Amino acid sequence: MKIFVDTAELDEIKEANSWGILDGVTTNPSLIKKAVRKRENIDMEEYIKEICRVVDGPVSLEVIGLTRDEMVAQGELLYEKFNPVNDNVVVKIPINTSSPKSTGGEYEGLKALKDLSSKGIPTNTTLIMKPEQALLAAKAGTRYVSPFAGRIDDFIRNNVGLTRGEDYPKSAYHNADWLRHASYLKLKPRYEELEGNDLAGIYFDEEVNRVKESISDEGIYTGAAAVSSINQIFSNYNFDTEVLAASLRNSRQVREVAEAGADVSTIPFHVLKEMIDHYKTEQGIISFSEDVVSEYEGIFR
């Protein structure tokens, strides 16, 4: 699995390049704002151009625009004036760009994949939430599909009544156990009061089909199941685009997307950090270093 950071702060790209395992970046306009706030009279074009040379791997830059006309020409002006510094630049496109801000219609993102993937210009498909949203972007031709596992997540984590925030902390992860877990807790009494009556019952009952469907999202239990629905997808037809998992949380996420067959993930720089971190390594390093006897601490004199 290609691993990608998911960030605009040149010093933490800087530093997971010198780690030896990027292979990429990804950004989106959030992540240059937060990235830019810190800085003064920022040139921004220099910015970005700096990003391009630190890796030698794809670095995805986001269009702003809402409709078709306007994603063509900012995602051809982000490659004529970026992607000639280290012919590494791809462009994000929302799958559907529907909302009150926008002039067009669910479509536009589609239809300027199709324009710019027939110029020849990469694209990264942003915002996945569902399997056949990646099903039409790879039919017209993008690159990466990038299914957002922890925004997944939180979709579903909402359904069955908790709140980010208040109930469980931005970095937390409930998989499909646990929420199957919870919702046979939530069931318990129902299927007591309707214990006797045939299956049938049970089957058509609405509070207990209320509780099932709220702990998926059309059957996608987690985003990590997300990823692997799609990589599924993918490899029935033998498409040529990347499944690139997005939005996650911690580093078990990371594990799970791996597990189901992601070609890439994004990862920001605090999970990566956290994916190598294990309390019993470190405890290994103490004990051996405490163990280093002189004789063999004199062979690297």
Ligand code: G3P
The other form holds:
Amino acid sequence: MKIFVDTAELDEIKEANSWGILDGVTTNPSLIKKAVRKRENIDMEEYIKEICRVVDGPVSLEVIGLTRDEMVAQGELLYEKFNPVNDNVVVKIPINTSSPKSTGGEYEGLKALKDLSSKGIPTNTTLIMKPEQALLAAKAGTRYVSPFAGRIDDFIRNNVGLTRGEDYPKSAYHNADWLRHASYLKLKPRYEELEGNDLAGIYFDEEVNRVKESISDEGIYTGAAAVSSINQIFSNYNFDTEVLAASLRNSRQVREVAEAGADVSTIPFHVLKEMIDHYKTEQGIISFSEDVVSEYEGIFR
Ligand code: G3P
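Would you mind giving the form predicted together with ligand G3P, to go alongside the form predicted on its own above?
Shown next: the complete complex, the earlier chain at its head.
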């Protein structure tokens, strides 16, 4: 699996790159906003050029237009301006730009993808929330599709009345725990009727499966499951498009999308760090260091 860092923060990109495991970078307008807010008088063009220079791998830069013509023109501009720096620019296009608040059309993203692909400009289709969107983007010739695993989980949890921050922490993005929690909330009233019943009983597979089905988003019940489904579809039809798992919230979620066969994971810097940390590793290094005897130390002199 390739590892991209999901940030526009140059220091984080440089640090992740120094680890020797970095294959690329993804940015979006929200990540750029965070980087800009930290700096005064940023020279945006130079800043983006520096990101492209630092990493020898794809750097996704997103358009801001909502119509086909705007997105194609902006995609070309991004490519012309920044690709010469290190030949690594990928243009990020939302799969669908229509919303009650926007003037974008329902199929504009798809049309822009097709246009840019035909011109040989690589694209990363963003805001993928279900496998059918990924299938259409692949048909339009996109190089990457980005299923937003964390936001898919948010949406499904919202279906059962759970809100991030209030009902579950950002660290709780993995299948078993959240399904159990959802099952608990759904089934609690019934179990409370049966006084003295052990609540652990609600974790029976049958119950969990029933709840899972009732809360899914048309059969997708986690972000990792969406990644797995897209992967299956692409391999059924030999699409070259790569599955780029995005909106990842913690290290265990990275594990799940890796198990689901994601070609790439784009990972926030703090999650990359979390992937390395383990209490027992820390304990281990302390005891190894304490156990070094002079006889052994001698061979290193
Ligand atoms: O790669 C997409 C990502 O930046 C969105 O992440 O955490 O805002 O859903 P998040």
